[in-house]
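Okay, so here's just one chain, in structure tokens, the form predicted alone.
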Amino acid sequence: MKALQCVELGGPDKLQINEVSDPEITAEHVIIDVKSASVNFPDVLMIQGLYQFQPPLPFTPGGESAGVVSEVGEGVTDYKVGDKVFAATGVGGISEKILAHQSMLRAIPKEMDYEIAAALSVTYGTSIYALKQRANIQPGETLLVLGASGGVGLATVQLGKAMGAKIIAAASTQEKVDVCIANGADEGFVYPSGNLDRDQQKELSNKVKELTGGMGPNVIYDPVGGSYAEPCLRSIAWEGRYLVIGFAAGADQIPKMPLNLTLLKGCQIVGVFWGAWAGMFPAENQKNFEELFTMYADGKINPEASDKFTLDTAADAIAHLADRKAKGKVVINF
């Protein structure tokens, strides 16, 4: 079978499409014939050796995929050959076949296609966990989303709106802000790109305060980090919740927050590690996905892919995300 492989650490230009051995079935696992896979920012970090969990070389990137079960191992009770499923495996998704443990699988609802299923798991799974379990967001609260036009950002815009929050979307271009407005954001603004100087940080903080009538956002969703983090924390409302999602600004720019701000604001800095939580609390995670399926059926969320690639151009898909060109989910179809 064909798979995208990282054979040496570096940028997307180092990735290769190679012939590799088909996976062999093992107990409690299934083999999936992949129809669609999705790209996330951890893939960008992983191929450079910058992610917190690093698979040994060579490896196949791709944390989520969707397809048809073609083989079932001993001990698998909930799935059979021919079932349409999607899987969150962390790695291995950008290949024609993948071996997945049954705990990583979910059946694809009848009204959902492979592209949608592949685009749903990581971004919407992360975002509903962040807003529901970690922030306990309430109707009428204000939610600021940084990097709002990216995969997790746009998912959060849609979910926050479905949960009754007022959404402020922050992105690097007006085109991206417009995408967020079209997906339910109430307001949006363009922030400067790159490493912000002190004046730019102050302008960012003041802009957020201005858009919230001086009160600040109740919840801040931050997948960016870097020099954007502290000025946004300075703008947060009393008893606000600052959600730490990731560090798209770069692993070398992980922010160090002044803890006196948490005292002055009575606020919380809250880590969001969906993968670990989902493994520890699978029943609660399943309830979240049942909510996501209902929201999708009701038209409240739309995990539609904005950019589509093929297996032969899969390295370009990761480069597209690395270059901050994505406006929503990036999907690879087989």
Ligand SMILES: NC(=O)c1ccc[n+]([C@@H]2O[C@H](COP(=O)([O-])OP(=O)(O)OC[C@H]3O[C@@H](n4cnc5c(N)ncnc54)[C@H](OP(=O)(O)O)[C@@H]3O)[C@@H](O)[C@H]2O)c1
The other form holds:
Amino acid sequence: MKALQCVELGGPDKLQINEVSDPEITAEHVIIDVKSASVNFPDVLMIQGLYQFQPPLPFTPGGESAGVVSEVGEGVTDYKVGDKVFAATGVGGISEKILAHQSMLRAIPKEMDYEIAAALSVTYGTSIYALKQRANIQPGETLLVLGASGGVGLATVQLGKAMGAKIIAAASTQEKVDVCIANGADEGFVYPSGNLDRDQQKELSNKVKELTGGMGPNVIYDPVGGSYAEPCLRSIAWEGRYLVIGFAAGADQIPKMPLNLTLLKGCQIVGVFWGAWAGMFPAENQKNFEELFTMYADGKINPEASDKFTLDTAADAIAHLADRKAKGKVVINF
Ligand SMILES: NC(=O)c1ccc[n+]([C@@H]2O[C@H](COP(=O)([O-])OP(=O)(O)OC[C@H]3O[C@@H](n4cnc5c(N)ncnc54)[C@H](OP(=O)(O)O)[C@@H]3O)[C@@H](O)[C@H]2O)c1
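What about the form predicted in complex with this ligand, after the form predicted alone?
Next comes the full complex, and the chain you just saw is listed first.
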């Protein structure tokens, strides 16, 4: 079978499409013939050796995929050959076949295609957990989303809207802001890309306050970090919740917040680590997914891929995300 492989750490240009051995079935696992896989920011970090979980070389990137079960191991009770499933495996997804433990699988609902199923787990799984369990967001509250046209960003725009929040989308180009407005954001604005100087940080803080009538957003969703974080926290509402999602601006620029701001604003800085929580509380995570399926069936969320690639161009798909070009979800169709 063919698979994308990381044989040495580095940028997407180092990735190779190689002929590799088919996986062998083991107990409690299934083999999936992959139809679609999707790309997330951790893939960009993992191929460079910068992610918190690092598989040994060589490895196949790709944290999530969807396809058909082609083999079933001993002890698998809920899935059979021919079932359409999607899986969040963390790694190995950009491959014609993948071995996945049954606990990582979900059946694809009837009305959903492979492409959508492959794009659902990580972004929507993270964002529903962040907004519901971590922020306890309420209808009528204002939600500021940074990097709002990215994978988790756009999922949050749609989910926040579905939960009754007023959405302010922030992104680095007007084209990206327009994508967010088309996906339900009530307002949006462009922030400078790159490291913000003092004046730009003050401007960012003022812009957020201005758009919220001086009150500040109740919830801030931050997958970017860097120099955007502190000015946004300075603009947050009384008893606001600042959701720490990730550090797309760079692991070398992890923000250090002045704690007096939490006192002055009566606010919380809330860590969000969906993968760890999902492992600890699978039943609650499953309930979130059932809600996502209902929202999808009711047309309240639309996890449609915006940028599509093939297995032969899969390295370009990862480069597309790394180069900050993605608007929504990047999917690879087999
Ligand atoms: N906590 C969790 O459980 C969890 C789960 C999933 C993902 N994450 C994290 O969330 C972050 C976003 O993931 P994603 O898959 O949504 O990525 P993505 O699609 O690439 O979106 C990231 C966004 O960050 C912005 N950005 C700012 N500086 C950037 C830079 N130097 N390089 C690239 N993008 C930059 C970009 O928007 P602008 O150009 O508009 O600024 C981009 O759209 C990552 O750090 C990821 O590890 C966390």
